[in-house]
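Below you'll find only one chain, the form predicted together with this ligand, shown as structure tokens.
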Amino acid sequence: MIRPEQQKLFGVIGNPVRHSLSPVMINAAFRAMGLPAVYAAFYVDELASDLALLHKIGFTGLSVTVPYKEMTCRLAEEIDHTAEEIGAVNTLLRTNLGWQGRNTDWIGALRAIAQAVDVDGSRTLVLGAGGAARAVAYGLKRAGAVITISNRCVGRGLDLSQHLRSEFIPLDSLPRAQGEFDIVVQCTSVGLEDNGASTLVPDSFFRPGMTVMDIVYRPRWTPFARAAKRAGCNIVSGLEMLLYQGAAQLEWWLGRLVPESAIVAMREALEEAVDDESTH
């Protein structure tokens, strides 16, 4: 028998996971809420047995990141309807039998954008058709947005748009659709530090008054977000999605609302961590 005695244990599992900002963010929340709990990052290469081990040690909750979100759907004891619909689990809660899985990425995207603009009835473009795009499109659609998907690979883009019963525009045709959207969310990996400096769309695509979020937050200002800002768009930082998906994880693990003071502490910790990285 083994169990944690003084603190509740939480963590993020991934591969790689070294650069995860979740420990900085969630531990800031624990401090702000005065909770005896710790959260650490774990490199995992045998998902099934490592999940069983973390359960045995007594972890209360886990975040799941790349590349395990899809595989975790099959390994959890039970997942909710939304995680099933999205096809990915990013949050696990301990039960006696094993792990219960949910997805909070869609909640994070929705809360981040809904802070800036009314989502219901908005014409919303989701760029990308991978796991991240799937969660974002699901969340915004659920809040009443009229979704259009655009993706480089047409087959993958059509699959997602058919699943959501939404429009699809191939990425090459997107410049001709300029001016048609109120909200644009960049959900591809373009813009990540190691993935070139393309902006996916020409600068002329952006219009003043559009609300634009790039879910890539490293670097903090991607070429895409910079171009949107220059054009006078209303920018939502990708860090806000990370923040609110983390707050939703905490709410589920703790069974209570996360106070605004903890949200502020989480945001500060994230901004500081990303700014530190860019100066090193």
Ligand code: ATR
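Cool, the form predicted together with this ligand is there; where's the form predicted on its own?
All you get below is the one chain by itself.
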């Protein structure tokens, strides 16, 4: 029998964090792979001291969600080149002295969208300028997309667009850019657990054939995603980004590839979780 102290400890930290389906997904992978490990969610309000505490307890790896991805980039003992380029960390691995940071959000977003549409040469709009938006924009640009940033806070949006050497369009000017984009990715927390009814853009902005992803996956159909679906857009679920960035996290934490059987188990766990919510 596995004693608790033999289990490796992992978790996700954020504020809020109750929306996260990462525990459902990662624990399904551990079971599928037969690993003595457990993954839990932790509400964090003092990032620096809480990271120190989790390190002292003995956690092996952590996922980082809103609003700490950019701050974690500064607090990690070491970050890789990609995380430095993005300016955000969503994955931490324990070292003797602290935490090493990477970003797998860009991997998850790119893999999810690339399965639906050819990214190279696409005209892509990224809504938002936080840690997730930075990762999504980085990944898509790396794959050859022509990126445009839009954000409610003009200053932050301009900072990101300048960092990427891309165009910036103020949010209130987007209706005039109707029809200019092949791919649109919603990277803000609008719609998270129905905390806002705004779609950020008018329904008329969407057009048939446009590929749209809302990285918010809880609820599964945010107002943004519903509006895009009504307009005939090709919808990519935020669950797919979550799945693939989670698989990339696991591979770094464990130092080996995640087998396809574990990927299947992760997807099934996510689908079951959101389906259960939709029936209640």
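What you see is a predicted model; the values in this text were computed from it and never measured. Numbering follows the first chain given and starts at 1. Under this definition, the rigid core comprises the largest set of C-alpha atoms superposing within 1.5 Å between the forms.
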{"item": "Rigid-part match between these two forms, Asp172 vs Arg230", "value": "yes"}
{"item": "Rotation (degrees) of the smaller of two rigid parts between these two forms, from C-alpha fits", "value": "15"}
